[in-house]
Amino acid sequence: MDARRSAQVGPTDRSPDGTLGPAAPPAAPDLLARIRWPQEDNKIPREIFTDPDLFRLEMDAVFTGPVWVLVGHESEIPRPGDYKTFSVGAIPVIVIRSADGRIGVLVNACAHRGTRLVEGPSGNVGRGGFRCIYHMWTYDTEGRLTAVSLPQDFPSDFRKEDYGLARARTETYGGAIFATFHDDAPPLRDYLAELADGLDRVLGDGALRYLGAISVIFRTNWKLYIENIYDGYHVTALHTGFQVVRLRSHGGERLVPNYERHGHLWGRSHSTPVDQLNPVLRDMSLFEVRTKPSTDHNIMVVFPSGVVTDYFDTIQMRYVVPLELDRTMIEFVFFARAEDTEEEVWHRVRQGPAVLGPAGAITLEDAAALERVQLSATARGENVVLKGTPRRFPPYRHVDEAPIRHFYQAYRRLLGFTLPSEDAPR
């Protein structure tokens, strides 16, 4: 089953210039006032990862707030057409390349009755445009109504362009596509901060070449996937591969751009070189950097969260859809530059699935381990972050876990918690 289409619309409200804007989150303050939120910025209680009227109030308190999420980069919608299927949190959506070329987000929702226009993953819409199977309705690249089907009997003033498909607003970043649901999210320059330089040396002009996508779901709370990428910590006591072949990270750091309010994180440093590695593989080419003149590799959390990595060779955005309160799906998508050859493309098709696959020498790690800590989450209590927290501002070393709580200072503002006091213990 293609995992995205398990989402549903959530509550919206449509604005006159077509743009959708989430309804105001209910309000919630049982809920928050029974999750209990220590006043210690490392210590994150348990029951955000299983209380299922949190999660449903994540989904327009977070991805349809006044945030940017990522949702696919120009090169995988090519062609006037093109388009992908995505979900913005419960909201799923067209990531669109309309017939003039420009990139769009559009609601995947017949205007009429709901019904879900799009099935699958991705494809061209061709000349005839959107056509709802359950009435007829027909749009086109744009979301306009072009057409309905029996219209005798409608009221007098019913008008097409009165019901086009809702729209995200939508911008690039180094092809970088983003949308957002909220009328007071900051231009996308401004949201991502200093993230922007560590974006420009990961996505360059944007000139990527899509080589393809693997999706998998993971058995755990989306938070807590996206708090592993905040932590450096487990790298080396969890990725026995690594250990293997005796691979570290050396120097670099963990930074968490635009802290005090956004919480992104962009993590820097650079790999044992190949021939520095235990040769316990046949071919240890998979490891060999060929495209740049270093081994120096960037990961990046655009809050709340869109990944993007080159590391190695491997040029990846990651893609995280909350699906359940339990279950959250990770695209993975990997790039070539416009200006490979054809030999440095094939060795990154062949490294990116191998390295930052999800069957690859990281991701099943990751994924057994966060399967427990979702398991063990119902005992209740705090989960605690400890490694570089006597840093109390970044920049934190590339092995601290605690850039962690930046993303969750971030999260608790969004949702609404008692923000922990300048001084309380840390």
Given for the second form:
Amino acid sequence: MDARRSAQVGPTDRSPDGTLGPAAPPAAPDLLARIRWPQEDNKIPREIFTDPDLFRLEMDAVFTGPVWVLVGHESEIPRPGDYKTFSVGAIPVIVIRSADGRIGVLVNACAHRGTRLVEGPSGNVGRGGFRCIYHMWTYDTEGRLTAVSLPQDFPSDFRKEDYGLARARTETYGGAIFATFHDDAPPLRDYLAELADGLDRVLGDGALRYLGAISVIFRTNWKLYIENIYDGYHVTALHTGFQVVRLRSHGGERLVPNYERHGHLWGRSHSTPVDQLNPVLRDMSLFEVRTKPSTDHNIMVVFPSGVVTDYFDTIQMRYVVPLELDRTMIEFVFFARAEDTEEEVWHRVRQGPAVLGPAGAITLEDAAALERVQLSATARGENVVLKGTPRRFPPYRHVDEAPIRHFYQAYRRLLGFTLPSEDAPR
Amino acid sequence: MIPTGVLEADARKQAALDLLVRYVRVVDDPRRIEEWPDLFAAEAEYLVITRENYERGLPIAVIRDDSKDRICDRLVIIKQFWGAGGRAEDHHYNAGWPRHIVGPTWVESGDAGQLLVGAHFMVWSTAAVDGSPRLLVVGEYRDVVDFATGAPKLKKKTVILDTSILQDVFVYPL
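Given the form predicted alone above, what does the protein look like in the form predicted together with its partner chain?
Next comes the full complex, this chain leading.
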């Protein structure tokens, strides 16, 4: 569908596959009117990084909107009863493999008085199920209420069936677990359709081995972290390590498949082989590809908050969790392939966090840059996107920042902000 | 009269503790960071891992410098990769003063004349970008100190972080 035409469709129209049309009804008209979004699609008002009301609105309109949020991978919870805790926007959830092996996402709040049921990052619920500490209400791995303490004198119409844990709709793709709280989210395969080829390359048939995760807090708004992935322009400017070892991308592109609807990103690039790099490190295996036929990399953003990449030999997903207006947790999650030799697993273990992790060769700079953008966002005015913008539609060159526009197009559509004018100058 | 063996054991214990103090002074002082690799033995390992991964037996570590080469490489990464566009060797993307606070420290005998040194620690970092003091990590050191060449050297330093969610990225070793 032509994007220009689709912009004319009314806000409540739905496309045939059930996905959301161009614009949601404004979620909070007064608030949105307060933020002046320029007509051009390459300007971003800085208020969106500093407005606490908008942040609260985003937790609903984006994270519990008609999207699928990446919440984990099946290999993180391999056995029945295994769970991990997570957040979908502001909603605390338990991602769990049930007693019969099915993956589910339960709200981590007792149906009685809302007590957090499980704490800590992960565990196995065991035979007893989840028992709330407050009044000993107990749930099974499907979230069904199985027992309450001392139910005498409850109202006569009390039925345990009415007090199960709230659940998100849950589907998996290549073992990656996605959740949605919105009835209008399309089937996951439709939502991911244009990313399928890239996801298949990275996730394969889903037979991955979980190696561990590292979480770090970036002092920046969640949108700044995500838009940074769409930005190919900063890569050589900011990541000095690439210049030092003379690692370059020899071609590649940044696609924004589905840009007229969901705003995902799929970036592909082909980088300098390790034997042609400037060997400034004694151990250059950081930049070495041993498990793939070439140095082709993929990096994807599954809108709004999931990142999937196979950079060098590092198979990584990132789960981006907004904590506060200016604090965002990034969970870097590392995988091997089930068929890997032990040497290959070890190579991935040594390489992954050393390159793409909080103490990795090329992550610290992103944190530093994004913190600085956040700190000065109170200056008001607009951030501007230029490189690659004369091209109107994807694919873009891998060095362009133009794809950022499509992230914000999808974002504006979800919140009900006015969409950019087709006639605005660029 | 004190037996010679006891005196020697006390001297080695003191030397191991002195090494810990020197370590802290080096990693807290950007101008001395080049001394950091020399605190390690010729074959050595430096591991920073969250308690979550450590106790679950998951191999992913925040830092896994499992050879002296990787330990020396860390210095290159600090000085050249993170050198904020190479403008100055001591100017980093998130410049700030790290400050280790080391609490209770204990020394036990290990194998082959090595000593095991444990300590509780935390690191505060006062960031130049906004001047705010930030509690970076809280955790535990488990060091293996080797005397094979006479002087005490770190054979292995394991840094276990209670703070499984890192509160910030960091430049200098923990």
